[in-house]
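What follows is a single chain, given as structure tokens, in the form predicted on its own.
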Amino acid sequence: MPHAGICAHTLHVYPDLERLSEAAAERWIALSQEAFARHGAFHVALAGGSTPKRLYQLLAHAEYRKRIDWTRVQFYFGDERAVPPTHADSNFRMAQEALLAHLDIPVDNIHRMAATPEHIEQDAADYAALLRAHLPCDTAGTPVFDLMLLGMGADGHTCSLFPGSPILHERVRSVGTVYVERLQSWRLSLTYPVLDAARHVLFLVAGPDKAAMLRQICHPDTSAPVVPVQGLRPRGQLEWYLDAPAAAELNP
């Protein structure tokens, strides 16, 4: 069953992607300070896609960059395509070019999610082991991120949790494998238990193509199919950062 309150969490609506990204950058800074005070590090899972790219670019600018102790930020990834890190479709490449390459940080602070079609199951196991080694865990042994950045596709997917994928039923492994039939490609993705365990989840959603799906999940029709975003059951704080076009079909 979908989590009935997924849209009962805080919704912030901004005029455009630029304002959304500026607000998200300020939230990033505040959450990093909280995490530094709590345990001396800030563990962040980065999202791929077009919407978070502007956030990363802003954080790389001097006015934001100087406000964060980047040497204490640990970077991870929510999902990745099974392509080389230099490939145009790589989430790592996007984050590297928009943010990571502009930071003076140890290379060990960046935990790339390596994925290859030939060894995809081992890649998933390896990244799960990396998370257990570097992150604090809850009582169930699930890695706990300080910040989980998420996007949402027009079909209601997040990370690489696509409608109809077997990974939607994964409740044990923290990292799963996904074969996207329509794209004929393999991916790795964090699973629901890890998304749900994060201290803070920020959904960054922009563009008019997301409006119908946001209406569907915020005003659910029992006859409509459940989409992956509705499967989240966050135990931490979840916030939506929307631009006006994405929020256009939500009731005031």
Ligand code: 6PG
The other form holds:
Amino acid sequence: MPHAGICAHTLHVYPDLERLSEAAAERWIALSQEAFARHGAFHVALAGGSTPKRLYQLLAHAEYRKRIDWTRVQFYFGDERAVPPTHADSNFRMAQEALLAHLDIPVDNIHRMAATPEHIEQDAADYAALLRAHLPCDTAGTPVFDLMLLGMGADGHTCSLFPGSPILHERVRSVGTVYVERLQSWRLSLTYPVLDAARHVLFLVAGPDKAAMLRQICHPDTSAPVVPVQGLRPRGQLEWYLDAPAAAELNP
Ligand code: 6PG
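Given the form predicted on its own, state the structure of the form predicted together with the named molecule.
To see the whole picture, the full complex is given below, headed by that same chain.
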């Protein structure tokens, strides 16, 4: 019986994506202050997709922007599609347009996950080396993020840890390659060891199309397949930020 462990963590439910994003922005600010006090920096892995875009836009807005010492924030990516950084599918482009371009920070604070189909394996190795060079590591040598932002697909994937993909079995490398058949595209993704090692994981999940999967993972039955999100074993704090439509099928 798959356990509902991943849902045993804190669930915050908000009326809509706007309020979810406002609450997540406040959490970002609080976590950044904790990280600054702890080691003088805030190492954040940004999520891709569409859900986090509003959070990024809010953080770029003056009333939030002025509350964070951005020069001490180091930006990384949880996953990236093997497309140019100007491509419409690029997670970097989404974050750049919503947040990064609006911050007065050194370009060296932004660590793009460069991914090209021609040398995707080398790209994975290069980004893993970058993480080891910039982030504190645990005793196993796994980079430890202060904050890991994650989304969840309707199929239960997170980052580019898609159901059935070999990267789900990667327990050594910090960054792996994924070929997504249905999307006919290559991706890079952080692996479970890095997700598990993060001090804080915030899942941002919104929209009615996520309700069935949230019910499946929070109220699992024996017929339900285990999905990638359920493979997380966070050693830090994990919180779910949900909007009401996504949480609609959860037991109160
Ligand atoms: C990506 C993300 C992916 C995303 C989910 C949810 O590169 O697409 O890493 O894991 O978080 O697919 O996407 P939405 O927020 O668009 O629903």
